[in-house]
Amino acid sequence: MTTRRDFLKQSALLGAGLTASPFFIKAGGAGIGANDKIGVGLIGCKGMGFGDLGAFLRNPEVECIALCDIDDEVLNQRAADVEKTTGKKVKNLYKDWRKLIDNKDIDVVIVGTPDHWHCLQMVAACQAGKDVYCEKPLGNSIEECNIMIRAAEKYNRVIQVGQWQRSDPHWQDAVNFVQSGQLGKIRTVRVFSYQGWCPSIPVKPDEPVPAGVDYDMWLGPATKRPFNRNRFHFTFRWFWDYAGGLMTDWGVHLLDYALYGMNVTAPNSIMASGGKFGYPDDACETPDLLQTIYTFDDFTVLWDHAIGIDDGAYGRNHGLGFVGENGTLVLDRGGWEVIPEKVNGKMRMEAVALKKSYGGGGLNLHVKNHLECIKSRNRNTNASVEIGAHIAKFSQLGNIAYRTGKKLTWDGKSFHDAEADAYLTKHYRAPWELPKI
């Protein structure tokens, strides 16, 4: 994990144009020079990708050769916008993602798809000898989860998770301070997410295929349903068939840091509810709103997001307050501080004042590890496949909770209650089938 002083000499690094790694080993094994290229192909352009590309392609080693997407559009243009940045233009564009992956001049490959997509991709890419950094939540299921760690694993690949923050100083600042024990027993984190710029999805019509949209190959393994706006884009992450509403999106980036802060991994029970409470009748089918409670041994985690709202704990609309006997450490993508408990009057801990973000760039920071990690074949990447996997999985407990109604227990491969269990994997639609590895 980096900390704050490797963020600084990061900083001067990246500022010169150099990396801190002291030796170089190309991703297929064969050894490199600092000022040789490494080749990185984009699949799904739209969206946070696109922005991953971009935090690549601002390290002077990488080239993008190839760009893939099902929309023309959206290839056409990103292929316009990475010409006008780097004044070259890109070699291949590709609607059908695996000729991207059977691409020899790639050593990385970004999968910027909706989650549905997500296994399938990162799973041909490491068997094609590939490293890949891929877009959080790692999996849509438990089960996909479990593939994509073995598929690392087996073909040795280097893998970087999207979640960011755990290369974002002013994170790890925080959890050492959390794990000082200054803030006496932790009683309970709280989680949440209210995102007031995220609105309600009025009910669309089913309509044709827009010209230049290969939609077969956009739902790939999820149910064949007919093309419907809602569904497509942005939007797909409010469905139960490619992701899994706000719970799957924010949770990973910030149940992340309470797992990672408290020091601990499978809870004892969950327990969800929620609903469609302030936009009934739209067309989004995961909830607008909803509370989890991860119980452990001596402390419990809660869940709380809302979609339409901005009003969270603590003045803000996203983040963590861990709970303790003498004070209340709050944290979110802006800093970090401590609210002291008072009782009777009497303080129990000096406040922190508000210690903001240290302005580096969490994702900059993110993809110079990467890429480091690669050249040195290091697995142990800041957000590895496996703490993708822990707390996508993490997440999926809390909403296989809130669909079934029930506390659950979960002793890390079953829940032992039959309609529990049948969310653990998802059925893939012919010709597509689950990776087996």
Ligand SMILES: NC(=O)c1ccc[n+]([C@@H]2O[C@H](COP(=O)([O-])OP(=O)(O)OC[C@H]3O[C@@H](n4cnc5c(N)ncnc54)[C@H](O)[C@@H]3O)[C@@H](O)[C@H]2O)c1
Given for the second form:
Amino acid sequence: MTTRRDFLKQSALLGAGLTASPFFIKAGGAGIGANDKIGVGLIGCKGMGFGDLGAFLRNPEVECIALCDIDDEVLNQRAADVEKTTGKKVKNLYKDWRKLIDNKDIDVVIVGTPDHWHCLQMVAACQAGKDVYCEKPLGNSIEECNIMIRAAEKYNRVIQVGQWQRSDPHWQDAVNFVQSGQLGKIRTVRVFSYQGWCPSIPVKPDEPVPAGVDYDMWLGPATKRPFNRNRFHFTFRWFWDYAGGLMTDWGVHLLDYALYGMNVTAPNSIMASGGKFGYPDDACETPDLLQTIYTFDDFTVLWDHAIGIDDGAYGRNHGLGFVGENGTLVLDRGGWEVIPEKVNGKMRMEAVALKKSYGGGGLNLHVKNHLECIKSRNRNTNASVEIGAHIAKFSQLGNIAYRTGKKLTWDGKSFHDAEADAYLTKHYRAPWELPKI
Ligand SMILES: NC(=O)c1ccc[n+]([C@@H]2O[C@H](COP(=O)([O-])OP(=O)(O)OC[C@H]3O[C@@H](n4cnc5c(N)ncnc54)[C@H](O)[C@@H]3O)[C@@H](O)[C@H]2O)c1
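Pass me the form predicted together with this ligand as well; I've looked at the form predicted alone already.
Following is the full complex, with the preceding chain placed first.
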């Protein structure tokens, strides 16, 4: 179907994870030889970005050239942490990320900022000739994701999106089993993220901007409003201006494997229901419980999330269940197993006992894959910009269905519904502008 083919080019998205590349580009494109040092700069140092930098620094060719954060306390703490690990002082500490982009010693920019910054910072880094490790979800709107694909292509940059499960080998083993057909016809894929450890956040009053914080630069393109701690470090993800709640936060990691396993890209329809059922009066805007149903020709993908409870499915708090007529393959960060169907006392297939993750860390392997691709100028990283954009958009569809309360169809460009189409792009606060690529 033309409309669905438009959604994205299947082959570039699905098997791409750990397989051969369709995108080989002339070696040496960035002027980095196999034995050269690779200069890295990190924007957004508090949480995952710092974890990413740690994984880069486990590789001897990597040098940390600069750190950037709008919060002095975070910046100084992280500078001290890097010095302790590497024995070297970080030469450049910036509060304005544009200075880091201008630094000629930096080959790779890690974007570890909240989601509403990813597009501007990744595109600027591409324009400056840097390769980028960009945290997930790639963009904060469907339009941003499209722009980011175009920027990576136009400036020929090697991008790795922080979906590190794409480099963790047991996920690939599970996909191979699903695709072997042994489960029989798969009728649904249950994809769930139940985050018991995530607390409710009580409403707090606005307060003066803390000393040492450049709040205007934290907000960037987002709507101006008084400083409120609930909307700042880490918990920004529960507010629509900056992110998309668990639907996009965990959705991109897990739904990615539902589509990869089922070898599909675009659903026929999307509908969602949920709300602030657990904590109706707390500060979060995004739902603490949400179910989204993506319908394909003859199966569904069910997204199911909750905050403050851990009992997802199959005794796990996150993962996927590929529910086949012979058995269900259950997959999470810890490993995978197959639970056979038992009907009228008869097993329809052999059980597969839990095959644990190989250990060794998907994140480390993911960063190694990025470094190898940077050296060979191979744009087909394990989580390429195309893979990251596709699943960020797919997850956004769930939020748009929830926010409109409608059963939607999507042709890759439009919902043909004015209310839903209004969510395709995000308003940028001046002087920031959506990049034009
Ligand atoms: N791949 C994963 O497994 C994974 C896990 C957690 C988070 N993430 C992603 O990482 C990103 C950051 O999440 P987090 O939980 O680490 O957030 P965080 O709030 O802990 O850290 C973000 C940091 O960015 C800084 N920052 C904000 N705007 C900035 C700007 N304009 N310039 C410089 N610094 C700026 C903040 O001050 C803060 O230190 C999110 O997109 C999130 O989805 C990915």
